[in-house]
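Just the one chain here, laid out as structure tokens, in the form predicted alone.
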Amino acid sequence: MPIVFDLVAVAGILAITLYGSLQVWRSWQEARLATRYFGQEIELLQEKIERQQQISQVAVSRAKDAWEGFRKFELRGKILEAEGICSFYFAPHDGKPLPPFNPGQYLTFKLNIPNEDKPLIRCYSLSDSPNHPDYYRVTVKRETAPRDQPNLPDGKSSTYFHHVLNPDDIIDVKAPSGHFYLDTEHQNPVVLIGGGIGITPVLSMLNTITAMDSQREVWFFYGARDGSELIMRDHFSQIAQQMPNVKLNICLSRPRKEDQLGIDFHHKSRVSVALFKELLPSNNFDYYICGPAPLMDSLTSDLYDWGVPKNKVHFEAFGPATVKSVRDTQSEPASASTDKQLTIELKRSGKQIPWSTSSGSILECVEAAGAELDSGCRAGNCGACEVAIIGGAVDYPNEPGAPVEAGNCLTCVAIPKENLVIDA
């Protein structure tokens, strides 16, 4: 009998030691759980944190370094990038530090052209980090004549750039703007895509992904007819080499013999949607496009037809033709019964000029009558056409870039609301 009793002791009391042990585990384990729940949580607060005074340190110092009107810069550097593209590299005159930007605006030339009865205003987009407070970059394409038009002029601002402007030399330019830009607060998964020359501003973009540091998703499309029109290949291969959340896609529409699949691009085809279908794990990203009309015209139409909200879609327009197009995707179009029949009147000449919602802007329309005047990028970045209103109101189809004053227009990108008296 005692020993019968024993037994039983001996087995309650490792029943006991085995519950107490298990609570014992499972309270160690839940505390390990916690603490890993809530170290991750902390980090995530730090990264924002850090986000946050990274944003700060950025306002304060656009702030200060900020000015108005053209400043004088230096050209410091100029780089072949690929056939007919080159990088420029531009400093302050005066010494002092540059105010950084947002990836994927732009800056405003006033270029003093051989033979030109005016300085030409042209924009192009700077194509690095904002993480340089010595100098800008922007890379620019020669535009030669079209080859279905050969008698057609070489383009002015881009043969400057190329043929006339050397290190040292001196140029007036106004401080970085623009409404295209990559939003650095948040962390949503983005698609960046460039076409062409259009790469520069989603290059920006990228450089400024990485210089963060950021572990953000990132799918990045870059289009072009052959290998000879691209540029840093070799930058965009060490980045999704060193960065496993991006995600390289190199579209070649018509490669050469010497452009090897896999190697120099990875997709003969252009960027479409259709390919994003493919790729991508879903539509559930924010788009940053910039390229010629027609990719712009497909991407953001194709989108919209897939899905994807219109504020989830960022276009970066660089010239008349890609307005049109961006305008023509997100309205509807005019019947007759509803074209509308105003008319612009320049004061200085008295001029009267009719106006419908086909005949364009009102720098468009006014042209088209015979008469003239300023314009520069003919996209709303550059500000050269703005001119006052002294009767009447404009509409903007889209968004300008540059900044307006109370009581101006600008006359490239904007159309009349009703008749409309202007300055010119």
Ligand SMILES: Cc1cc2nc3c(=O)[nH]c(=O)nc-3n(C[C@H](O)[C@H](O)[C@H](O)COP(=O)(O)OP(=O)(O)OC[C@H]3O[C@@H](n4cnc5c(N)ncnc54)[C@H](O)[C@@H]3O)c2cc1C
Second form
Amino acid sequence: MPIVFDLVAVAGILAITLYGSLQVWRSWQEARLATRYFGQEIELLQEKIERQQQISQVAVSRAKDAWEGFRKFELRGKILEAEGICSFYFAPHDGKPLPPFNPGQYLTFKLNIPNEDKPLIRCYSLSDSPNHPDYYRVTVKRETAPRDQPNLPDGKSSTYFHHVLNPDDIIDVKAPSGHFYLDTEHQNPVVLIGGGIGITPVLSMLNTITAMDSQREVWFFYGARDGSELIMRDHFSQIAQQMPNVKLNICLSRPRKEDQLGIDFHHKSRVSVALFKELLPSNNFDYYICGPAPLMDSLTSDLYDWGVPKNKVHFEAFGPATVKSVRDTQSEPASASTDKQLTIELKRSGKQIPWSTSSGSILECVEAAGAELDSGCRAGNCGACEVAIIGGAVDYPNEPGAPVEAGNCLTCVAIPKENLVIDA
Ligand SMILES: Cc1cc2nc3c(=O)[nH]c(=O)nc-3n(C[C@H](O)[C@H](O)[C@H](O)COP(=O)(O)OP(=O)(O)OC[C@H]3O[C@@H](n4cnc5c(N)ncnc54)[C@H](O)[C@@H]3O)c2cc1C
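Return the structure block for the form predicted together with the ligand; the form predicted alone was the one displayed.
Whole complex next, starting from this chain.
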């Protein structure tokens, strides 16, 4: 009997001990989970604080180191990236610090080209991340005469960059500007799309995401005709290998025999919304697009058709043709009742030029009438076409990239709102 009693007692003690241990283990597990949860929360909070601190530091140094007008820069390096495409590294001649920029912004250059009667103004996107305080890099494609008009001259500025500019040469540069840039404050998922030389601003965005070691989801699409047109192929592969959150997609529309599917490129097609529908988990991304006119036209309108809100589609146009066609897809077609008939008066010459909705910008309309106005980028970015308004008012179908002084307008992107008199 005492043995049976002992056994029951031992079993009872064991059960109590086991129950107690279980409770302690549970509490310990809960405490551990709570610590881990709060630890993660604290880490996230710390990351947020660090990001905010970085953003404020960037804002302070941007305000402190920015400059007005043109500043002298020296060419420090020139690297051939692909046939007809070179990268140029510039450092400030005064040796003072460089302000950071937003990835996607561009520089405006004033070029004194031999035998040209006035300096040429051109914009080039910054192609590296802002995490290099000692240089700015741009990557320039040499524009040759159109295939169907080989007698026309090659592109003036891009030929000057490629054939005339050499290390140590000095050049005039305006501070970084432009509204097309990656939102780095929020970590929402993005689709970055570069077609041809339009890769440059999205390359800067990708390099920034990499430099920040950001975990945000990135789908990167790079479109070209064939492998000979691609730049920095190895750089992109390396990023995709290091960062599982970056999904690299190289699309070649007409690959050469030596371009190997799965090795040199991923899709034998153009970049298209049909491809996004196959690959992306949803349409819920911010889209940043830069490329030739047909690519921009089809992507922007197909994204809207797919239900992507307009404020999630961001794009940059590199030239007048692109600007025009993208603008046309965004604005309502002119009907007989909305087609205004106005007049642009050039005050100094006294010339009166009729303008209607189909005449395009003030600059296009004036040039079509055989008169001349100063111009630069022809995309509302460089400010070279700014003139004073003497009478009337203007509208901007798209917000210009360059700041405009009160009472002035940028003729390359402005249209008359009423009969207009300008100081030209
Ligand atoms: C915001 C922005 C960012 C940009 N970023 C980049 C960048 O990162 N990289 C880049 O390479 N470019 C970029 N560009 C484009 C760049 O600014 C220039 O437009 C481009 O280099 C061509 O300039 P160009 O002076 O060489 O050519 P232009 O002299 O302006 O000639 C352009 C084309 O017209 C042809 N042409 C010449 N005469 C005629 C004629 N009479 N009739 C018809 N055609 C003619 C030329 O052969 C050439 O093909 C950017 C543009 C903008 C607005």
